[in-house]
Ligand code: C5P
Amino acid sequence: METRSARVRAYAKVNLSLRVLGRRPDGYHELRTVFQTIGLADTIDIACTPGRGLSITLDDPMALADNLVTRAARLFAEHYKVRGALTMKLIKRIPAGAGLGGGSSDAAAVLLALPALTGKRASLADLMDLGARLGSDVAFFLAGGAALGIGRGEELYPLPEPKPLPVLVVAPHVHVSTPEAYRLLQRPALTSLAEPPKLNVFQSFVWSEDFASGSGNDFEAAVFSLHPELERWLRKLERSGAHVARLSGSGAALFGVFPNQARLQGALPRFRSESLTVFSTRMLTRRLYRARWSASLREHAIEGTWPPLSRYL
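Chain above, on its own, the form predicted alone: structure?
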């Protein structure tokens, strides 16, 4: 039987702004965040061979237990009654546990690729429903570009996009405990989700064409109290010419957005002596994000469709 295969990219994200309102009755925190995809990416090779039964194998050099790639493939296969062999190879480049969404993006990449490869018709709403079962950030990577995230971050609305400016990502060899970061925030319980606090500064940031003005990450003070070196590197990004520098998610990765590539290149040598992994990349608009996906699945998907629609329907 014919094997269909593709090599796809799972792109990282940064949080241009992240506000934490308070604890919800379900134990999660109510968020207001602006997600932005960037060019840093993992690579996943996926091959599908029709057959009886279902087998899913993953070549993962990191040997992560309960990898989201495998979980996403199994969830999709069971939901759409896929039969045969799904063989995948994951090449990690996005640092794990850094606030860049690598695991969630890997899961979304599998959900986006499998409909085209298996000949199943999957709507964006269906894929987002599956993604929500895997993690709060997965839904964002099914859309890409710039988006407003509310709730746990899984409720998404597209935003007008900033220019695809250069981004310098610095990933320290530091582990930030997300539960500990939330605990240090000491957010009170929300008395009513129907009337959560209104964040005027965040609201004005979302409407502004200058995303450098009014952005913020509520985790920074808490995380910097645990890891002061992170604040030192963030200030270094600012001094090196970034017109906005932020912690991404709850960290530990930091990013700086530069006005042009020349300024970013000038900043790079300042970080080479530090104990950091450094990535030079840029923002990906929604149009470019989806164009890259179309190129990856050109052989199997109808061009211009989103999510990518299989040619084998």
Contents of the next structure:
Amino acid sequence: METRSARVRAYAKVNLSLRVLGRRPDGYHELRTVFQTIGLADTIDIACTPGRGLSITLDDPMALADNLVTRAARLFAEHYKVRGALTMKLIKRIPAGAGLGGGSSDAAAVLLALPALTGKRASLADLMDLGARLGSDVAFFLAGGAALGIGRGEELYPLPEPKPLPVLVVAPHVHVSTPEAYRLLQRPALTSLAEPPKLNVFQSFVWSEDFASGSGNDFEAAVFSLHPELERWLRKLERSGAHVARLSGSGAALFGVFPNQARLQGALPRFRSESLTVFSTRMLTRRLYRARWSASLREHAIEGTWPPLSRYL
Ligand code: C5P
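Same protein, different state: after the form predicted alone, show the form predicted together with the named molecule.
Below: every chain and molecule of the assembly, starting with the one above.
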């Protein structure tokens, strides 16, 4: 049988706002967040050769044991009874452990590509279920664009797309562990009465639709106390003309949303530093996210379907 292959992109995300409401009985934290995909991406080459048994191999520059890419492929293959050889190569651009969702997006990209390549019919509900088992952010990349994330962030609803504005991503060479960042939060049981309840602030942010004001990230105070240089870069993004400048996820990457490309270009020289990796990109709308997926899987999937539906059913 022939080998079917594709080169796909796994896009990064930023959290335009991220509110942590409290710790749940299962140990996870209850979130309200607005996710947004951006153009920065990893590349994954995937080849499937039908055969007996199952072999999964990954060429990964970071050589991470038990990479999420391999775990996603194994989970999919076991769930859909895929037989043969799955060979993958990962080309990393998204900094790892930066709050940009790189690992989660890689896993989601495998879950989106494999149904088309292996000729399996996979519903979005099933893929979301597999995704949530791999990590809280994986489900979001099965949707893309602008989405409201609640619960662990794995329960997602589409939001009206904001204008695809330019985004400057500034990734300091600092690693913040996500479980450690959650531990640092030590949430008080209730919002103090002096400030409006967090849920109301978040709601007003979402209802503003253009997401221009009222965003926040509840990790900032804790993460900045550990790494004060991050707060200095954030303030610099604001002073450089970013409408919204935030920590992404639990960091350590920061991002600024600029009103136009000229303003972003003007800001760029201020972020030339050996302690940073900088990416100039823009928001990727759901329409464009899906169009790019369609183009990557052109040979194997039926155009206009989501999740991409295999031609080999
Ligand atoms: O789900 P994921 O593996 O991405 O989460 C990594 C860690 O982050 C979890 O083990 C948990 O400690 C923490 N976390 C959390 N609440 C969330 C998401 C993650 O406490 N909503």
